[in-house]
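We begin with a single chain expressed as structure tokens, specifically the form predicted alone.
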Amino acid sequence: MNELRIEEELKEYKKLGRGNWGEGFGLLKGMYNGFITRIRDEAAEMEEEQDEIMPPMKMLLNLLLDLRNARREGRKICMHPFNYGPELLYTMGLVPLMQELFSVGLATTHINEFYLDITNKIGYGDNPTLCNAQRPLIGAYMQKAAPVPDLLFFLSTPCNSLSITYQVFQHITNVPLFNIDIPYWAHEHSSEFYDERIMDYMLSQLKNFIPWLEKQTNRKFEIEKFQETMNLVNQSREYVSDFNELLKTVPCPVPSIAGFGNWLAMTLRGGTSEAVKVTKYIRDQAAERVKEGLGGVEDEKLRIAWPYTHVFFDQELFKWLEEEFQAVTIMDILGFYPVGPHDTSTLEKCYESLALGTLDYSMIGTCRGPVEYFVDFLINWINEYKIDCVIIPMQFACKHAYAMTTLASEIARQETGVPTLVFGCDPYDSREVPSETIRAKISEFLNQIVL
């Protein structure tokens, strides 16, 4: 019965997602079409009933439509990275997307090499110096096969690789372009790292981003929306952190990939109530079976830290740790979405919130500083989530991460004795050290050093 009331959703999805999506969004569309296909074959193989798509592929669907619609109906889309909420966007009347989505998202099927070997003959770098994670972009845009946004954004993190392809993306295309730069040092008073002029710095940039966004919009920055939409978001970071508690009891109550859905939820639609909605079905499923005392993997053995970003173009490998090791990943380093919920009783908290939700973002809170702030969040990690060992798939092209990598590591397991295994690959190219490599890696060190 659940196969039939999906399939009906998905045939009204199939409907709308038909027709020409116009330049630069072939690609988005095909993304589109592989998600209602992936819908279809895993309804098919649940046992449970469900009475509908889920919550985090039906807001991926969305987005993608709203993205095709924003083109055809001539309203704004607003390009940003995988390390920035868009709730500003949103209360702008923008349609944001996430960069990543669509360079990352190509890995999952091998598309983005074809676009990344363009990019290696244009002359815009190379595998070990750039992060493939953004250059596919430019390829795809010399075959006019990307996106072209209407407005750029980007932040000086995590890396200088990101901004720098955002920077030639930019000038290759001419679409007006804002950043901000991220602080080096700590806003918390605890931290001896603190520098009281953190938060005025940031606060003052995001305030001089939204008259830059009414000149581009020709809209009005409206202050009740601002509120609504700042509400939404913590609403939603109380739920991802309800289910950060969650996944400390033992067994780990849900498969490695779920908390992937929240950064997702907050990368791709924070600040609106389909974040809500979908965040809380994520906590919702979690605090369900920690209830009912059941795992996510049957009979969970090992539960692994994963701070850095899952290989991309192999989608089965945590099922495969799963399956193989009855190893549970204890999310990856964006999965580990950090932000809490905010004040935002009064406009100036919700700018407050807003500068400490970019702050602490996934992938910023702990690669925007000295290294004491990896350190501390890996070993908090260990700790906190009852970790057996650590695996992180370093690429050469995150230079400020392969650094630290190594030091933390070697501090962690001095202090909590946990091992780690930190190898080369690159998450977004499989050419570079491919699948079968790196599983092999993986085993070798569980087999012998964990178990």
The other form holds:
Amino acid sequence: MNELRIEEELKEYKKLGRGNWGEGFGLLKGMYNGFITRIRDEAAEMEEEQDEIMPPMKMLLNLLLDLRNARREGRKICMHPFNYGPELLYTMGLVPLMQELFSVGLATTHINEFYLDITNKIGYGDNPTLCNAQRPLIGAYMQKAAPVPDLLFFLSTPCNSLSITYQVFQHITNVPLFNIDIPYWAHEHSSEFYDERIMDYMLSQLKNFIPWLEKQTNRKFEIEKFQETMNLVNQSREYVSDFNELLKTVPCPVPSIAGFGNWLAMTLRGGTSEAVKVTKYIRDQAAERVKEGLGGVEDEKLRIAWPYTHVFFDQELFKWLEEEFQAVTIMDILGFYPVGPHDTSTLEKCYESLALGTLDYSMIGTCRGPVEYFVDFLINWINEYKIDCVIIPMQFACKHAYAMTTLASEIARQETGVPTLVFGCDPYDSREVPSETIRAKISEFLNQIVL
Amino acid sequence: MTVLDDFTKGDSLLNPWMDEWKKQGKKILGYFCTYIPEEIIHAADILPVRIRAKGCTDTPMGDAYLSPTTCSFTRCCLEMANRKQFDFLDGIISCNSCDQIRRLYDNIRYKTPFSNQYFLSVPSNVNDITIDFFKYELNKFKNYLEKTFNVDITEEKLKNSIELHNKSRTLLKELYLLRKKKNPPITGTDIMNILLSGVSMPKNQFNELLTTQLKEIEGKEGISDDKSRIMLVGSMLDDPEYVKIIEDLGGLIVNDAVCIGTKYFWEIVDENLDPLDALANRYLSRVSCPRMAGEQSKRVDFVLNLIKEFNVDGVIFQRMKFCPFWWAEIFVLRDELKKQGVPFLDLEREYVLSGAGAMKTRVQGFMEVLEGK
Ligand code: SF4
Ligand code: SF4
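Write the structure block of the form predicted together with the partner chain for the protein whose form predicted alone appears above.
Okay, now the whole complex, with that chain kicking things off.
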């Protein structure tokens, strides 16, 4: 490790994070310090010298500081779900807080489970009914461990669990809430489900969101700021598209689910120069390795598609797949951010780009309508990324997905011959189906069916 | 035979009225949700029938394709469709009422398709934009029916249909309001049979029967041997037996906030507006189901008002297992009821009545709590 540079950076962050973060910021402060420790540990383990904190990690640290500072400085925090790019929120000077920062962030250290128990105790759902991507926050609110945002915003898809839990958040926090309806029909002319009204419908709703934001923030919507933000989004989208192309290379140039960082960048910081930096960094890393003919996994043998979320509590799962089976997991459903750059030359085009970004966002585009949206996406993945098998660790409570995966994998298998493993688990709670059971299922599938 | 006896026929999957309708060579379309306007189907001279899965015993296909942790109503529906139990239908109309219903439609399309099937995208919140979009969706639906069944759905037909359905709603409300009395003249079990008939028989016949029924109970001595006045709240319930268990234990159901209940008929459609405008407005703005965002406080107020107006002693939540919407909704309602000091009982259930013994024990306990108050 290049002691000097990175240590200095970490020291600086350590200093910035000191002191009391204020009511409800306990968990975020814990995460912040956890990241610092993780960066230090990972840097120490690196074979090559690392002279500065990697952009994705720096982005996370900055985001957490930004949230804390927002509360201190009286800037408003808007909570939104994992399937929405916050560009409009940034345009309006808001500080976005992706709700799943808690469930995903805390699952990795199992702290989630403590808050889930509290949520269970107060009677807000159980795992097969309501998703644990949202439920821990209810427990965290009860403990005053999570900040109450100033505004709530969500989309009606991909799932009921999310949309109803936002209404419960509102009930608990009494915070103003705005919702955008995501229609069932397709906006692409090529789709058999195309409907000519969809784009207009989305545009009207997004434009209707703006006066609401103006009222809540007491701030005028600035067209230049919006265009500037959308241009930054576009730059990021360009890097992400490049990266998605590079993933097609055999061997895959990066280790498993490297694209997850793109989703983080677009969902946490989309529309900022920081997201541009992160997406460029991820693209550059992949491009460099393609040039050198390097694979993310030594002697790549298997290419896996993971068209669902990770098992968040098991951070070693992909590494285990790499080491045990020389299998690279090309992408997961979140990390495969599929929105390409759009024309942002005029104001109206910026709105359109925003609407397209909202409709096509990770998991929205694939899960909002009929099963064909998901099936087409899966078949394209399989074909374009030369996939050998598909693994779907289905969250028990994820009704929209669980109720289509058997059908979808059946269709995909008929079309491509590629086998799929679907099994139930809870990516946010290791006590439901533990790592050993998950690994045993995957091993059996790979050994007996795929290899 | 009384009119009430007649209405018990409504509980069967294929009732004599539907049989009669089919014998006339007319079509029947099954629909899944109260957000689908019956009026448009009726205006095409097709009988709209609420899809139920009565008679379902097990769900191997539902478990395999929809997953075992999906609501049992949807699993039963897939099973029944697969076993050709819905073959009396000439088609189905579905919508995105919830994720389970949305995916049920996908599975039906691939695994056990109907000759006619249609899906409506129902917005998840209410404002001018979503109402306008829903009007557009309804117009598309109208065009689909016209084209598929070779009919002409004129403005006049739609207006007549709205008038007829409003009449039903008004009669049902009249019936419900009688339950405000100290001794209501009708049980919740009978009401359920009436409603099940209402969603599965021609509306004009239903209105006639209901008018006679209202006359029959007018001035009738009310029920006085009940122990408590109960409001029923929760997800899809279409089982008179379930209601009867509660009533046999002394809990007289005096009103509800359920799907085949007030959510179905409480508000009328404005007859002075353009028909599709009026339908879009009414269906999106009616007392909502938990699928509608931003409407929760209105839903809470609706329940609290009914509790007050109907002098309710306690609320029974009947919550379909694995239903996210209703669990969350009941979580909020429980909070509000606690604040108001209204006792409640939260019962989880499967679509097919099972565990009646355990249910009886819990209801009995609840009745004792209410009596002790
Ligand atoms: S995992 Fe499924 S149910 Fe959970 S938040 Fe994501 S989409 Fe919703
Ligand atoms: S009970 Fe709940 S999950 Fe089942 S169909 Fe109704 S709303 Fe959907």
